[in-house]
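Presented below, as structure tokens, is a lone chain in the form predicted alone.
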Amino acid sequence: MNGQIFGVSLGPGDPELITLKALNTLNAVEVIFCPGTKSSDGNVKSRSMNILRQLPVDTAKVRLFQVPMSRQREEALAAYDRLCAEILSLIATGKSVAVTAEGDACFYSSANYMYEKLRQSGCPVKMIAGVPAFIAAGASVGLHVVKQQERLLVVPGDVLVEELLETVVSKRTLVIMKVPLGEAVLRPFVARHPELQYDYFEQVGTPDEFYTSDVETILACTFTYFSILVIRPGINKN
């Protein structure tokens, strides 16, 4: 594995939902860059680190890195290119390099940009896959997300109205990511619209894990970045 770079997918929260391959690459690789971000009171949170705490790993190896969350995203791309460097440095030296990111690797992951650019740089990046946090989410509940001939969306939280009518209008089932981003258009529509059928998710896999198909409920929360939102054709009978 000298030289080689491995993009890893650890799953939404639940250490046990890691994939055999993502912890075998893991114990194999000589460094694991971890992301995590500064909270308003000044520490470093990283939901990928607290993942990696519970798995048998040795955590010597890893390195915190910092990505600032903003929805300018220039911070966060120049974060991206001095890892990229710092990659690229030990790579030239032969060690092995694996990158996590929660979920799957290759699904709505903010770290894309970096790898892409690992790969322009002619150092190809082996990506190992993961639960997104929407199966792992719909698994927790039982909830059969989608079955038979059903369609399925899956959009980022700033959505359009037009996106969100014609999505309920076409018989789909409709999952929404980060849900604050499209807090603005979601909570008029779930208002207005009682008769379909709402699946709430707050931090799937952690201990904080929430959940409720209740409108009124849904209503009520403080929407968080870690959340989900799955709006399905049918009556709500809560």
Second form
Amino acid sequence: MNGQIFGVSLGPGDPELITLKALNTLNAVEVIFCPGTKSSDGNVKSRSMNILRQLPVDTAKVRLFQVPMSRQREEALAAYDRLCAEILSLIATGKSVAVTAEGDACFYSSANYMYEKLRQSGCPVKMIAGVPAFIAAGASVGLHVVKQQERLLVVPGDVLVEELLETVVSKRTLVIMKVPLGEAVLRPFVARHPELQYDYFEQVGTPDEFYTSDVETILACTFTYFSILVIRPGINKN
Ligand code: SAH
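Given the form predicted alone, state the structure of the form predicted in complex with ligand SAH.
The complete assembly is shown below, putting the previous chain first.
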């Protein structure tokens, strides 16, 4: 695998939810790039690194890179540009490299820009699939996310009232990622529609995991970035 680049999905947080293929790849490459973010206390926090530490992987070959918060798009792109240059220089010397991503690396992954840039530079990234957080969330409480003829819509936070209302009149299930981004629309909607089924998850597969399906409890939550809200038609509408 000399000179190859892999986009390795780590799964949503529970280290056991990494695939065998991803684990084998991490152990085969020479350098593992792992994203982190700088918190207000100046320390770099990395959920990916937390997962790697719990796996039989040599963390000495891990290089943490900082990704500015998602809203600072230009800074984030500049960080990815620097990282691409570093990766390209490594593979030019025949080294093999993995870039990790939480959940599935091809599902709303912020590293997508970088994978595309590497591809455009003539170095395609071989992607290794993983368990996306919303699938792990469903499994964690035995929720059959969609069944029979039901349809599923996944929204990256900025949910529209129309999309929410569609859930009321159809058998559609809505998965809302990045819940705080839709907070202004979601809170009043949830309060107005207690007849729907809500499943709210935080930090699935980690020690900070939290789950509730109770409307009052959901409304009392301070929504965190690593959260998912699943909205389904009410039981009597199924
Ligand atoms: N590639 C990831 C998604 C990254 S986008 C995947 O396949 O799941 C980031 C969003 O994913 C978060 O805002 C949150 O909605 C969701 N997410 C990721 N990990 C999570 C976890 N452990 N628990 C709950 N939500 C999570």
